[in-house]
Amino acid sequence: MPVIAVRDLAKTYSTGAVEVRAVRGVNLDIEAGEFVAVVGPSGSGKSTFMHILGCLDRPTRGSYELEGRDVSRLTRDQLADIRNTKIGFVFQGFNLLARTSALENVELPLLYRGPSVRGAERRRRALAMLDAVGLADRVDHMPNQLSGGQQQRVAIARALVNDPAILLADEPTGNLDSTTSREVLDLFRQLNA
């Protein structure tokens, strides 16, 4: 069974008298372990499609099954649970909390899990993820004390700390120079392997 199965997926936004068809009739299966890139020009619906896959938005038409479960019929709370346990997000803008250390930023998704992940376990898992992305020596640094590439590595560690089935990255190298972009893409390849 595919991890992601999308059939005739569409998303239309209404802006007054104008309808914008952001996603039109997408069909796609993604198997476990696959490394997939969604490419296209600016405005082609890539981010909208990613938001649907990440359970941040709902399609106007079509079906989306995540690990065999039709997510289009789930409640907001059920979708939030899926986002926290099944999906890791990496965004172009990093989305780190400014007055929070790298370690605390990575611990954040574990806090949303509630009392099931206690303080010592949260810290252990966050430290392990920061080590995995090469930032074991930067755990106490604030985002403004980190380079763009280091901030993106913190964002990747945060996305992976709950051991999600899926890692979604929406233009994860858009704010990085070419050398750092290659390093981040190499890190994704290593994680996929």
Given for the second form:
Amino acid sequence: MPVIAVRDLAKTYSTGAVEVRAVRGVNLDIEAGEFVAVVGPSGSGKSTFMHILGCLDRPTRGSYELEGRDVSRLTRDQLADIRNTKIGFVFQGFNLLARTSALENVELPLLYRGPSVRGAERRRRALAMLDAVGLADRVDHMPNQLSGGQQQRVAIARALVNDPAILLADEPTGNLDSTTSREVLDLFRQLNA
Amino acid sequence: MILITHDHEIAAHGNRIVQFHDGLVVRDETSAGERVTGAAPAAEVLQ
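Return one more block: the form predicted in complex with its partner chain, after the form predicted on its own shown previously.
Time for the whole complex; same chain goes first.
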């Protein structure tokens, strides 16, 4: 069973009299363990597609199954639950909380899960993820004490700490120099292996 | 792992490349250039 199964997926935005058909009927299966690059120019529909895969938006037509469950017609609260438990996000701008340590940033998704993950377990899992991304010696650093590449590594650890079904990375190297970009892409490959 | 990018050099780091154009998938192949035989991209059906 593919982890993602998309059938005839479409998204149309209406802005007054104008209809924008951002995604126009996409079929795609993605298996667990694949490292898939979705590429296209601005306005090609890739970001809209990513928003739907990330349960940040709903399609206007078609179906989207995540781990065998059709999530294309869920309510906002149900989608939020899916996002928190099944999907990890990495963004171009890192989106770390300022004045919050690397460790606390990585613990956040576990905190949102409520009392099911207790403090000691949160800390253990966050430390393990920071170690996995090569930042075991930076756990108490604030974001402004870290380089861009290190901040993105913290964001990757945060995205993976919940052991999500899928990791979505939206232009994750957009704010990094070419050397650091390669390091981050190598890290993705290593973590995906 | 799904990487979204506008940059083909970055995309080349994936094991599989799915290319969007005008709201459709116009290319779906492995990094070795083999076409993926899963669900047929709508654009390929149309072409």
